[in-house]
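Have a look below at one chain only, the form predicted alone, in structure tokens format.
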Amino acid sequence: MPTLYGAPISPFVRKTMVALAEKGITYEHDPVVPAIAPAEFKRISKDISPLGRIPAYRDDDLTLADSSVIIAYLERVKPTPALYPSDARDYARALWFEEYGDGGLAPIIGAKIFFQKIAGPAFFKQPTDEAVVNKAINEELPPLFDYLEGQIGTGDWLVGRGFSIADIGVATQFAQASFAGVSPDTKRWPKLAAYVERALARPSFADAVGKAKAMLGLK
């Protein structure tokens, strides 16, 4: 049986968990956190995660690291239900939104909000730098939210008619923000707020988010 390595408090591990759930793939889960349990993670990182990051994935004798790589592999292993659009333009847009989550939202939500408010104090005994948090919320996130608000059309999802890697990559970052009490203002970003609520209500996300909250001691 395949094994996923990494704790659900990571947005990238959660991204992979959602993809596995959407595809109905059964797997074992080792919720290791490199920064919290470095010795435990060291035993597996040399072979399956050379950069020492999570998630990592083992499927028989194949080992992979990086959420985007893992999910692309899962798509080939179990093509249905598809998480990547078949239309060339929609496919490209889906990859773009995945990168928008990974490379645009994550550096702000992860490092400047989640770490400052949750991970730093809880796991590293570091005090929250409120100036960093406030700047991220009030200055850095709004332009990113503005863009997404303008990209959401009349359908339920970001690209085409179906739930895709675009939605997984973006929504997992909003789940991360929610742990720190941050969400799109319904008056300023009504379409985005409704979209996030819709995405996080999917069973695949609800389960992964619930596991993350349990680990963090959140309700």
Ligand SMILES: N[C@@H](CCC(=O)N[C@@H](CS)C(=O)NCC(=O)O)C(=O)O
Second form
Amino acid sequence: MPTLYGAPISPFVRKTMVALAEKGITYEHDPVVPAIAPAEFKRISKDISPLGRIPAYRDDDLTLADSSVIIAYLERVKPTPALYPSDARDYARALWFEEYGDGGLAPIIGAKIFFQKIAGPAFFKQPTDEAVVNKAINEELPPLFDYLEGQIGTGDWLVGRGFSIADIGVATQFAQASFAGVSPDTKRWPKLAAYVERALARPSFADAVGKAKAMLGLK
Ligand SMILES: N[C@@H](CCC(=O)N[C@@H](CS)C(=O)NCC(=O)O)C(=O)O
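Please supply the coordinates for the form predicted together with the ligand, as a counterpart to the form predicted alone shown previously.
First the chain shown before, then all remaining chains and molecules of the complex.
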């Protein structure tokens, strides 16, 4: 049975958990956190996560790191249900939204909101810098939310007709923000707020988010 390494409080581990659940792949879960338990993480890091990050994944003698790499691999080993659109343009757009989550939303939500409000105080005894949080919420996130609001059409999901890697990559970041009590205002970003609610209500997301909340002691 494959093993997923990394705690569900990581948005990137959560991406992988959601993909595994959507595809119905059973796996063992080793919820290590490199920054919180470095000694524990060392036992796997050299072998399977050369950059020392989570998630990492072991499938028999194959080891992989990076959520995008792992999910692309899962798509090849279990093509249905597909998480990547077959149409070339939709495929490219889906990859773009995944990157928008990983490279656009994550640096703000992860470092400037989740770390400041939750991980720093809880795990590193570092007090919240409210100025950093407020700037992120009031100045840095709104343009990113505006863009997404404009990208959501009449369908349920970001690209094509189906739930895809685009939705996994974006929604996992909104789950991360929600742990810190941050969500898109329903009046200013009505489509985005409804979209996030829809994505996080999927059983795959609900389960992964529930596990993260349990680890963080949140309701
Ligand atoms: N591009 C990577 C990013 C992974 C990443 O940055 N993971 C963070 C946790 S959210 C990590 O392991 N950081 C190192 C640490 O916690 O020490 C992916 O998609 O998997």
